[in-house]
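What follows is one chain in structure tokens, specifically the form predicted alone.
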Amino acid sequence: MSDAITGADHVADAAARLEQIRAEAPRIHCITNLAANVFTANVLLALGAVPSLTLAREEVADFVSGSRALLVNLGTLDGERRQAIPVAIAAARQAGRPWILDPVFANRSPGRLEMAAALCGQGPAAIRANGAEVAALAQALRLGEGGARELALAARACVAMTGKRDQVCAGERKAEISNGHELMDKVTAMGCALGAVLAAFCAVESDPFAAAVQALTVFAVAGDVAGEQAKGPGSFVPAFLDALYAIDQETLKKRALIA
């Protein structure tokens, strides 16, 4: 993290951009996986954004060009999505909309990894991935043992690498968010929904690095709050949606752990 920016600065910015999302209700177009559609849409609505999810090749460009940001999630990489993704990205780039790459399970399939690596060269504003996915992309891009920083430099994008501690890298800038709850790992599509939240913050914040820190902070703090109320994964989901809906500047100031 730059010496000029403190954790308190990031928290204040996160609160301001969150209020902007709630005021403007930006529409975020999501190409995501089958397991994530409903939860992703509900998370965006709780945040204050508006989701759209069409995959139809004949209309996806219109949906993307009329949105404020695009999420491309590779979790269900079927024929329909393979056709829709390049059309959607081209529309986003032509319209000047930021787009987010979530290379889900790129480390599990050579074909998926090849596509994810190619998409890194298509101008994503940010890449949201876990450590295994980052390592696989680094290898595919011939970055050796590179991590999030090396991938960010190669893709000329912000990299938000999620794990026990979330890391955000862009050029020489870096930040670490230590919030979150263990129940977040017990809910399908939690990481996929985070990609959509990152897209929503990119819709109102021109700096992808700042947007990633803001998005991951809000998301993880909501997880903290929900985890204190939930009895298990089943009750965690509604508690998380409620926490995200209610989160405010005071909660972020009290809880956010950013270094």
The other form holds:
Amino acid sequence: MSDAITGADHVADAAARLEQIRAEAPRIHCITNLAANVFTANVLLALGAVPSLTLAREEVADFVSGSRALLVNLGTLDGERRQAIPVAIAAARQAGRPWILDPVFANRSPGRLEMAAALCGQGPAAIRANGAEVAALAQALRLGEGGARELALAARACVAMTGKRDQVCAGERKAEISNGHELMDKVTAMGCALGAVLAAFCAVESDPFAAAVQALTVFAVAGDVAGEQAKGPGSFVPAFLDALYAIDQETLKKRALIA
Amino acid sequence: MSDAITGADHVADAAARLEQIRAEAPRIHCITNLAANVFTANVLLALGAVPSLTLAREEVADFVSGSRALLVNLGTLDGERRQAIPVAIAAARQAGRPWILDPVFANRSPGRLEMAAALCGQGPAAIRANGAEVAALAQALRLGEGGARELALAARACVAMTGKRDQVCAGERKAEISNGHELMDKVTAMGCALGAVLAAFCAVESDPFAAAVQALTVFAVAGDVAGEQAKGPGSFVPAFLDALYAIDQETLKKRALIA
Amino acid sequence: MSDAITGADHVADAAARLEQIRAEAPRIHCITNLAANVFTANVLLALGAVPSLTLAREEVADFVSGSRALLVNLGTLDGERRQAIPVAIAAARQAGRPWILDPVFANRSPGRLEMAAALCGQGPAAIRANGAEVAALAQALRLGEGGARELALAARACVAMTGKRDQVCAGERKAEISNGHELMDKVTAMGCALGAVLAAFCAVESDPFAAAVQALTVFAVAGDVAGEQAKGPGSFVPAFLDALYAIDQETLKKRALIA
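Complement to the form predicted alone: the form predicted together with a further copy of the same chain:
What follows is the entire complex, opening with the chain shown before.
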């Protein structure tokens, strides 16, 4: 890491922020896709937060204003979602709440990529994406062969790029988390739910870089625990939610691989 | 309770109506929210009923007319849902089918609250809500500091108010069910699914008060059983569906806490 | 069966095609219903394929063109879905990709039945339906008392009719698969997910009849395995996904009942 904070510091902070989420039960509003709604809500509840999911333009601003962070996931980007997103972001900015962008599958559709690129200019606190999505966004934003670091600088946001190892970049800072389990790729909306967890940590931690390292660590360590118990991707899901619900500082200390 | 029916009577009736649901497999149409569709359908199937979920205005009346009860849950109240709800309620009323109102999160959005309050005047057989939603509705309907009892009188409906203890009110009658498990609050759409179970009991039991006591008892006892087996909110979900599928008169007798 | 292929041949082919899916990870685009999105995506991931689910007319053609097969499931047939379906089918046909029709609950709504009947003329590679849906379609297409065989001839498609025994018909060929477990009827979107598995096999097997026999066998054998482990419909779901993820030629050989 390029600053003086060590992995052990991040682990202690992650445990403290997790306790804060459990104590304060922050409301997190999520605009997310058809495959992600239920799992995202259950992940937030297991974490200790309170999810809401409405897309209706008549009410989305009320829900966002009453929440402490907003997730904007671009999956299954239909008419209702296209209308809800600008209203929700405007409400979050007006209320001074952080919002998280997840440009899921932006590499699969030019129209979705264009929207994702435009949203990078709307002040997201953090962007959660995989390598293919970051590469597509970098190209759309004319950042050349740029990766997570260049995207973070261009969007003035923290970028949490998930993959075999997760990378977090913000300005000149970076960190890498090496936890997680291969079954996480065999469950739909796993990455989408991580975006919501990132929003929950941003609700209680004002530094998006720190929030991202904490969120990704907690999420990936829960994945480790669940992966050891699961017999396959089906039993992984309940095991993951149970692990997230039970995770504590001791487990984080023992398992977290932050560099 | 203000009438002569005892808890034991309710338990015997609940078991009998449950057997009737399993034998007759009543079709229940549910207009419900993005977080609740799948779990609601699986809960109804585990109970023995046959769910349908369409929101499309072109076909919702066909599905409601062919069903024995209707659930109207106001979650994620987007354009499709706003258009579907009056069509579905009109079809239920024309066919003489009971319909259940679940004003979920009506306390979070003035627009949703206004709609919920208006729907209280459309003849729901029962209203399923938590304390915050009942309080918001009571205020919107100018019932002062009114609670479940006042709402039940104003809407001429049975009110099933869920919480640490569940209360059922209709006219001068009331009952309290004390079963359930704390993990039920950590799973999304648990209350929403209860609304569908209430609809299923209303399909086979013409007295909404009795139906509500039966539905809430069966649901909360299944929660008790599942809570004893679950390691957290993830494993609670399959355990709950298994418990609901297997529940019988003996389990109800042993566990039900109705006053 | 009316051709020289035996059950053992089908089993060997099913295992080979399954390995191909796992190796190639074909993208499968699914337009499916509100109850089926998540389970369908998780079934495809457990199988080894890569699902996408968008309905948005602005992007659905991009996703279908980049996929190797398309599923069109007519459940919860709202405005977004009605607009997406013709765009998606046109994109699949233009790209030379097979598409699968699932006319779920077409027997419950005249409007949905009319649409299903019209889509039978749009060149589906296969149709996945239960007995009631096949009967309704046969009547709508004026095939008299026709069943799966007549529908297959009229639509020039393979028909996979699921029930206690699954039947596959295409032209003069037919096969019957007798695997499966009664809990499969107690889980929502089980049949809908089978439609997606059929699409995945059609992505790697150019003969829809062979693809259907393989898909239905793999799916029903996974159901057998899961049914033996499950305590009810709740625990059946993770057990089924685990079984599908782990299924191999040996298990298929030992269990498959194809005639």
